[in-house]
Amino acid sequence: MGLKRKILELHKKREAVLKGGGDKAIEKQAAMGKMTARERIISLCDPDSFHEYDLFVEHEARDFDMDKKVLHGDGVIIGTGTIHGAPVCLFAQDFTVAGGSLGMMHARKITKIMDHALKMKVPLIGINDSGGARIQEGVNSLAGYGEIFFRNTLSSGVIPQISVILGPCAGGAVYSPALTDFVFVVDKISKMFITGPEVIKTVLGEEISMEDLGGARVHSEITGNAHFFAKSEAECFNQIKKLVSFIPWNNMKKAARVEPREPKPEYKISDIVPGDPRQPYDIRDVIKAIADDSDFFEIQEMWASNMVIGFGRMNGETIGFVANQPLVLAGVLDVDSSDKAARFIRFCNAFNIPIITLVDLPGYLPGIDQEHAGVIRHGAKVLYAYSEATVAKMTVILRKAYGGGYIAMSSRHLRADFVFAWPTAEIAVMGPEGAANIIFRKEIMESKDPDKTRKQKVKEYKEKFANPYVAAARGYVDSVIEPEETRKLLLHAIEVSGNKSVFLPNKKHGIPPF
């Protein structure tokens, strides 16, 4: 009997907690348009995976009548799951108590699965949905932060970090989303701010909404700080599912492979870019020309879209894939694309995915606008990223490959361990037209004809410079390859890079520019 009472006792507690702040409180969060926790927990999860801990911690707050205040789970739920049958661990803090505000058991309770993820090497998921620092708990509120702050960091570059933003997330917690690999974000339910409207009216006397402010489609297209952009929540889970398949659990281990399939027939490599320069074209028709099942998982898609970066697959393994977009300012360099690469080459080095690029760019973009922004500092992030990498690094020159930009876009001399150029490719300084005007601007004023004559040298400059074979016979390319070839040396060169190695000298750690 006295077990019984027990296990009845026990039911009864773990009860009142799964109510989290109660029927109102979770009514309200249905009104908002929201899941509640446990519900996106066991929408994200293989079924019956999930396995709770800390259910029973609550607050130790005593000011301002908290001693009164019961607090189920502090506001926030922590546990192990696993997704496609891979282990992860998780946190989502729970709007129905006390707003999901973070005190100290609740910064204790996420700091707990942060260093069982890191102890145990595998993937950590945070779902934020908090209305910031539990003001109650003064200081206590700050430190909890801190302690997040330093754990992302620690754990960066060792464990895949995932956060999915599903309502607020205000002022110093949003540092924590910026500091992992990967933020999801779902529209019309995201929030992420510094400081809120109501602080900017104060302030500034300027009037603005959350949604303006701090958004899903703000932070998609205009800040970059997300990575993925949702309709909804269960768009939002779908997607965290495909890119946990393409990751690897750790940095000692490389992603998963799968069954191999070859492109669809509908992506024809040789009918996608144009003969002519001057024509854009989609690249990631390029990509899924060649990558497996012409599947490809684009990542801010939204953001810095000159550039395009993803998770494909070649033979079944993981691959990263790093390309100018023609369609967009004929796929330049600038300040937030640079950025974009730089940081994804740095993900797919630090987890052992072997890069593939495909270049087509005429440099980086010129102006004032661009030099006042530190083009150059954000430029220089790229061929940090790339002579940085030790991982297989597969790159083909289809188009333009001009000045800077040829340089940085993976070129032989950032140590790419492949460089393949169809003879559409153009490696030079500058382009063909501009380099004419300035070698031969004298014979061009003082011809008779000048259009004639600078037609003229426009086209021996690009019989003499704008191909691919003086590169090549200098060994800066390796092969000059017919476009369907590209697939099959692709696959031949990262099933030959599999074993590389690099000696690097010993030092603490580069100093990139940030």
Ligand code: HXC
The other form holds:
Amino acid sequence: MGLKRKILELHKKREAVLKGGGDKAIEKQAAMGKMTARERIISLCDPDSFHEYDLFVEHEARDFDMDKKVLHGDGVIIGTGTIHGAPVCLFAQDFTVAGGSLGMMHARKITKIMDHALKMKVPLIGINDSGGARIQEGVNSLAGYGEIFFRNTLSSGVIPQISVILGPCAGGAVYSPALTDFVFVVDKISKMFITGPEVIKTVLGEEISMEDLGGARVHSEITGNAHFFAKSEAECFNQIKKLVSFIPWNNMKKAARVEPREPKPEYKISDIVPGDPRQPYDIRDVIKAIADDSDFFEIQEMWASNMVIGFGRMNGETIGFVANQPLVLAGVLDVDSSDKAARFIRFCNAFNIPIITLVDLPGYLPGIDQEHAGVIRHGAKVLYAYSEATVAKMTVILRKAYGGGYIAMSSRHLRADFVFAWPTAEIAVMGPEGAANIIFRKEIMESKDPDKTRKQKVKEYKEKFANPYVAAARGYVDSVIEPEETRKLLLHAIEVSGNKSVFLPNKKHGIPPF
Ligand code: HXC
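Please move on to the form predicted together with this ligand, as the form predicted on its own is already shown.
Every component of the complex follows; first up is the chain already shown.
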């Protein structure tokens, strides 16, 4: 056979595989409002940048008549491409081929691209759309998942790992996304659960739809498993592209710098925070008044919203912002917001992203629910994450910084590099009302006019402690600054921290309060 005929043969073979599960299955996929696996990858990567490998891989299953079945590409596409010029490794499960179920060769394709990503030190993006372990392949499917989980863990903190849930992701399959750094979901399309509605009905006798059990909203608002929620696949891909622009390729690099821009004039920092400490405001406006171009890319926006986390830039450099949100529960630390902040801090630290912390909180949330939900264990994660973080850490105390909240939110004592406080800052063991009631209880009770005495004592306490100057006098706060000076001082702090290095005791790894 001459070269021309051989090339024609190659084209034919390629065409057959590129049809995936065939026209009918592709129509069914489209009817569900879903793109095909290949369309997804092409939408995500820079034009003409995607290169596919293992196109001709075939499954090796023989039982249950599997030897008679052709499964093109074994239900998964793997390859490399670029996003905004950054190299990435990708896999996308093809639901049109045996429901994207994971058999041995399917898993080997995924682990091959995972190994490649780790070796080449580039981000890994996995698009999940699968019925889970391929039932006909038994323990080989389970082995496949185990191999994937192992690699997720090995790569953790070395390369960014991104999971996109664009269909079912059921059973143990959910644990690969859960081990990765960012999970993207799309309304009405994503479904994640350990045990499906059928099992729940059989075992518990309860009826629930897949959507209510583990739909995109559930994981964005209730469980916190998802980091980004989109209304369509196209919006989801734009979110992924934006995220990739903020993060580095690996833990040895810094994120790519972009042309710096001043914040937009509509975010005027001195007008955002009300003077009355009981009046709420949106902390995101403060971040936008500080960050380049007022561009703030929020993560887990719909979950634990009393804590705000996300990426912005300062002088073109990626920064992780961690901030209490006075609009929700006065910005308290609780079980979920502690988890949210701690994990993000660890991501920033692993990937050389400086952290700016904005503080305005009355402390940890009191109550039986929180105590029994483990606020001690979860709250400790914030202390651990800030203490172990060696990236540049800048803290600005805007108003309240009470009790454990003061210590936890990147205080000097957990080795913040720069701590600034606005003149409105109140740094104390607790709020003036509570404090006065405890330390002057006897005097208040025994006075002729307890109300008047209480007010007087609250005022006394406020004057003495509810300000930034006691902390500044001890050097716990480096500078008391005007709100207008915040960006300038932070830019300077980031600049002088460029070569920060810290010596830590030698250890295999710490034992964070997981
Ligand atoms: C083999 C599977 C499959 C699976 C789907 N298919 N899931 N084949 N193993 N796990 C096949 C179907 O037989 C069908 O093939 C095709 O994929 C499309 O599936 P449909 O059921 O027609 O699609 P749909 O109606 O959209 O329903 C999707 C679904 C459903 C909800 C995902 O297929 C389903 O419930 N699948 C089983 C889910 C599950 O329980 N998986 C195992 C979880 S346990 P044909 O040939 O008819 O087109 C697990 C353990 C992992 O994953 C542990 C790791 C630690």
